[in-house]
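One chain comes next, on its own, written as structure tokens: the form predicted alone.
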Amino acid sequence: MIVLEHASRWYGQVIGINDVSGTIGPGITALLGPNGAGKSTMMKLITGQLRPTTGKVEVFGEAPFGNSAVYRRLGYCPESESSYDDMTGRQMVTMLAWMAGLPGAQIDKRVADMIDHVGMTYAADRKIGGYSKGMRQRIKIAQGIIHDPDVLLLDEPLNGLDPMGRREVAQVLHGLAEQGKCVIVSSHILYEVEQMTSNILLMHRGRLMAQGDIYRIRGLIDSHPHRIAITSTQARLLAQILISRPYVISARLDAIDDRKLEIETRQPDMFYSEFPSIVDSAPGMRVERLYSPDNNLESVFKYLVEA
């Protein structure tokens, strides 16, 4: 649905994004990176608010800048907002439905359905000026999907939401993805989007550092061994057994809790395939916990930007 080919955008001497190439298809894609990484510039290029300085950006095979045919198929929820505080949520979404060109006979039902979809029916007829940040986020999503777009872009949509609100918004976005729509979620809070999708575009200083499934990306970072943490009733014995395996680089016992150890390996698949038989071969050994502290977005990001 979206293609970038060597796309760059400069603001005078300041680089917004630099030589970015990649594709984005259906499903949820997280656009990740710290503040100033180029996420908002990328979204503005995709939504046609900016024209690339060099390179090419295409949405549905067309350049989005100044292209009303592309705009009709896009939904956008910017991080900043200029809501009409004297309007109710229903009035604002209704106004934007008219602006999107929805047939008049369908608007009232469509507005009611989308407001209900984001969990705002109870406050739909209250003025936006009295909304919390989380309520504003929800009503903003309602206006972003009112015209049933094929591509929806949300810039920091989870800001201001409580844990329940984040889960409910995530459910809305998953529902759109299941319909075959392209949903792009921008965030600098890694753990928030990690629960939503494993498909990422990772930006740093205007450059695209990685794209794809975070677990596959982690598997390709050969210069950093995989860490695996284990809690066992016989951690010392387990460490002795594992360190003898050729695929284990190191095994270190926890200085405080002698039931915990951490190993490093460059062949995690080999470790996971052999680990059950290793435990079974040791009488009375019980494993209480097994996980990899490396298999998360924060670790992937840290490894890539420090490489």
The other form holds:
Amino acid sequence: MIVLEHASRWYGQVIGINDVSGTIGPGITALLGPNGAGKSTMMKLITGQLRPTTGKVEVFGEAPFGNSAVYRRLGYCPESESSYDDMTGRQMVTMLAWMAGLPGAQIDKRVADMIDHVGMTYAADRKIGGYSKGMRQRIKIAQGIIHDPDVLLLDEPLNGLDPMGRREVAQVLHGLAEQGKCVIVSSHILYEVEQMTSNILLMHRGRLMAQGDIYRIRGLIDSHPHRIAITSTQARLLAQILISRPYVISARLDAIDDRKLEIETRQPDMFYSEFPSIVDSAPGMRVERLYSPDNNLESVFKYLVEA
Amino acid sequence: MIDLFLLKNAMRDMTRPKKLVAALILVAGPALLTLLLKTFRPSGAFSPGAVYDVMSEKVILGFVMVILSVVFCTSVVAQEVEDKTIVYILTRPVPRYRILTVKFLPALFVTLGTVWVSLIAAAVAAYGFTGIGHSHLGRDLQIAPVGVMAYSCCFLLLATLLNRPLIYGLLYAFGWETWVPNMPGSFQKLSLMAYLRVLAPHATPDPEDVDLTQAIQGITQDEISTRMAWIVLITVTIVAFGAALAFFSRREYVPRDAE
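Can you switch from the form predicted alone and show the form predicted in complex with its partner chain instead?
Whole complex next, starting from this chain.
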């Protein structure tokens, strides 16, 4: 459905995406990368808001820029929170349904159905200006799917949604994917994507770094030494206990604050499952803070780039 | 049907209270000024024809019309770009030229409507309801659409080309269109107002009231024929509108900060 051939896009001296090639077909595909990776640029190229500086972008075999034939089959949910604030949710979706070319007789029912589909019936007749971030997100999704597109692109669609909302949106997207539609979702949060699909496009600094199964990427990530920072009342004792464990590679006490400890492990899952019992077994030991400096996409990409 | 729906929405956008209040102030200004002159000048010293002509030429056609065109016509595109809602309409299967045309029409109608109301109000304030037939109002009402079209199309073009069209539009209105029509020689031909004044001439001030600058202008300014004025204004309108449609169809409207 979507083909990119050596597509590059520059904003003057700044790179958007660089020499990206690939194809995207039916099902959910996640566009994953840290902020500034080029996800939004890629979405804008596919939705025909931008033209590639070099290379080619095709949707249904045609260049998408200003192409009505492509837009008839394409839905887009932008990242920006901006909406028609002085309209109600229903008015906005209705206006965009008209513009999508839906037959007039079907519009009211279709709008009501889609608004219901995203769980916004209760607030559909309120002005968008008074909506929360999550409500705006749902209305944006409703306008994106109002004309039943074959390709749907959603730029960071889970932003601002509560866990229940995320699950509902994920269900909607799964439903579309099951109908054979192509759904592309961008995100910079790995676990968010894992819940939706295993098919990912990994982007970093404008380049497509990997394409394929998320579990393969996960494997790479997990084999990379994973740092975990701990603040404890007995950090030295904790370091002694942890270094004796086979899955811990190193343990280092902070030079300034002797309550702080940082360990490295290749099996973070094992560490997290055993850690509570380790703490329980040491009398008087209290853990004040436990976090992983590596638990973000930026460090994952840093590792992948270095690897 | 899509066009009608878009037109209705664009009309609603143009008639937002904030915009209408600004337009109302501009519309009422000349009429109130005329009433003030009528009230405070001795009855013999007040000439309805002279006051209306000055209000019509210098204030309404020379200022109000240009400002309204700038405000309403630059917002056709700029509002959607600033609000970042343009992405919704540009990713729908409606050709861009149709979107721009349909969004432009209400701006044109509202501008023309307010200029007409302003002219009528100034004429009524100067002549009263009964004496209105003696004024140049009829001719001004006929010529106003020509000026509104020319200016509106130019500002629409500006809106499709630039990111902050309102600022450049106001600079053009207050700078270029204020000074260039009064410059000697052929310079005035670079201003749309000069051509409009040829189509809607108003009474020249009494020779005794003419200052030195006006006297020099009268001697040194090249004359513009009525035919030339029509040709220039119509050409500018068509070229500017066509160029606006072409640019809007080809330009990428993506805010850089969105990336």
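Here the rigid core means the biggest group of C-alpha atoms that line up within 1.5 Å when the two forms are laid on top of each other. Positions refer to the first chain, counted from 1. Bear in mind the structure is a predicted one, so any value in this text is a computation, not a measurement.
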Practice problem: Determine, after fitting the two forms on their core, whether Phe275 shows a C-alpha shift of 2 Å or more between the two forms. | Solution: yes
